[in-house]
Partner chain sequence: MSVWIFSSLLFLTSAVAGLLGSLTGLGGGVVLVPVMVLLFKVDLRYAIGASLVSVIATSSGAAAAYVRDGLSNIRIGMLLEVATTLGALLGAYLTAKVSNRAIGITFGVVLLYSAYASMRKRRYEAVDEPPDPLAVKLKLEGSFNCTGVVESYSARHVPLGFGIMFGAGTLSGLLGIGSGAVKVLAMDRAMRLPFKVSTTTSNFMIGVTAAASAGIYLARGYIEPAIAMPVMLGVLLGSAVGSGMLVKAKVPTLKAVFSVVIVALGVEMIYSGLTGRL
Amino acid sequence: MDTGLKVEDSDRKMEIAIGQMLRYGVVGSGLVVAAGGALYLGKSYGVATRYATFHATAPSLRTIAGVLHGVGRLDPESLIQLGILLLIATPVARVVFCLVGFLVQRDHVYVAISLLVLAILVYSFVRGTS
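Atomic model of the given sequence only [the form predicted on its own]:
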């Protein structure tokens, strides 16, 4: 009759899965950034870089579609940008994963909290791009 042990076991499994997801997200984004960095170094080898003037990021790197288009062309800067986007997306995926986990557990309080956090994240992303 005591279901407390099952809930603790379910919580533990969810914590382990979230930990693995965060680990894979950080490692995956790091690998993508490293690949982009290696391509960038290979592309710019022997070219003198001048840092006297500031050059803003190319407009194509300011949108997800532009980044993905550049990744298709193996553009080093687009790969680096994709790695950064993956790193940003990792904690967002964690919130979504928690939301699904709490829905499965029927924990309505944490579902509401997760929805609130997700809404704040989505609002900040949408508001930040406008």
Contents of the next structure:
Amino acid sequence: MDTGLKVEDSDRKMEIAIGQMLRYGVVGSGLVVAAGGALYLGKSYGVATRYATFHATAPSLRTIAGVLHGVGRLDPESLIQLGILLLIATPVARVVFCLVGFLVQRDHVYVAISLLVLAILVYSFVRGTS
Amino acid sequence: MSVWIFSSLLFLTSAVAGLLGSLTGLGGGVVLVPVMVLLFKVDLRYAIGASLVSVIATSSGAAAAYVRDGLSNIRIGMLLEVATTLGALLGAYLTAKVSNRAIGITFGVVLLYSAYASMRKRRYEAVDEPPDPLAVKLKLEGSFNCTGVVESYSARHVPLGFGIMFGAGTLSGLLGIGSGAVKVLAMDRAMRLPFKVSTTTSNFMIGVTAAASAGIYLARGYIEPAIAMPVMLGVLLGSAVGSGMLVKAKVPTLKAVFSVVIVALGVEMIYSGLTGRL
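Could you present the same protein in the form predicted together with the partner chain, rather than the form predicted on its own shown above?
Now the full complex is given, and it begins with the chain already shown.
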């Protein structure tokens, strides 16, 4: 079937674009985390760890605004957290890429399904971090 | 322990976990949580937060492999992500309600199941029964080139697969793991997808599922940068090396070794949970 093949080709293009984006996302977030980690280790020489009992992280590390503010002050932990936020954003970006691909294909059912997944992701993030 | 020693040891451990996880297809998270809790004496909630970060890193990092293969099915993945992300929300909600002991015991049981599922022979045979009408309607079909022969497939038992995926998402949100073993159960066994398709599709689904609970974990203060940093970097390094080695490695032997480790950790997690040491 001719049309079926076209959809598969277009799916394949989508896949390649997504793969590239994910790779940049992972490498980029890894570099930010590494930079934050180097700063963190620099200031923590001789400091003892304390993770046996749970204390929630500082409030500034728990919201996007708090993290960005900390990055402005070059706070090492905020920089690591920014890298982690970028990492969390990569699979979300993947869903957006697929959504765009399905829009181009005019596949309304999958546009709706992608929007639903995106809505769940946004809900959890907004609900969680505000 | 000093921060420097802690970070270096955790980095090395995570690199080994990422290496073995990518070689055996089980992911690094399943061993990292128990190792952090039992050996590094890190509170379970920090361990789960860091593991979730590592799970997203490996899932997104595996992109290169499936772009090359072109086996993953984006429609099947997207549809099932509705189930896994909803499950992940439920799981992340439950972590705050359930005791460390109960989470530990659940974790142990999932470890034992993962070991069992990974040792089991996976055979895919084309099924004679007619395709699920829902699968046809939702275009849950495809084809792939298997050593020169083009094989087509179509999903079966879509509602059952969707239901199991909801469970996989819940476990992922509760335990901070990819729950690949349960995803395989849904895609290979219930939906009858060829295992190369289910492995690669579940691989990228894992990142989206984990992202659904990551915001909640971050907001609750479970994601401690000082712990997540060595874990994420270590796992990334380990899995990058692992995927390069995949062609040469003796996977069956590795899988057997890894399974023994997982069983030991699973038993220890259940024991620690029962005796209240978590």
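Positions refer to the first chain, counted from 1. Here the rigid core means the biggest group of C-alpha atoms that line up within 1.5 Å when the two forms are laid on top of each other. Everything quoted here is computed from the prediction, not taken from an experiment.
Original post:
Taking the rigid core as the reference frame, is the Cα of A56 displaced by 2 Å or more between the two forms?
Top reply: Yes, shifts by 2 Å or more.
Subject >> Core-referenced Cα shift (Å), Y45, between the two forms >> reply: After core superposition, the C-alpha of Y45 moves 2.5 Å between the two forms.
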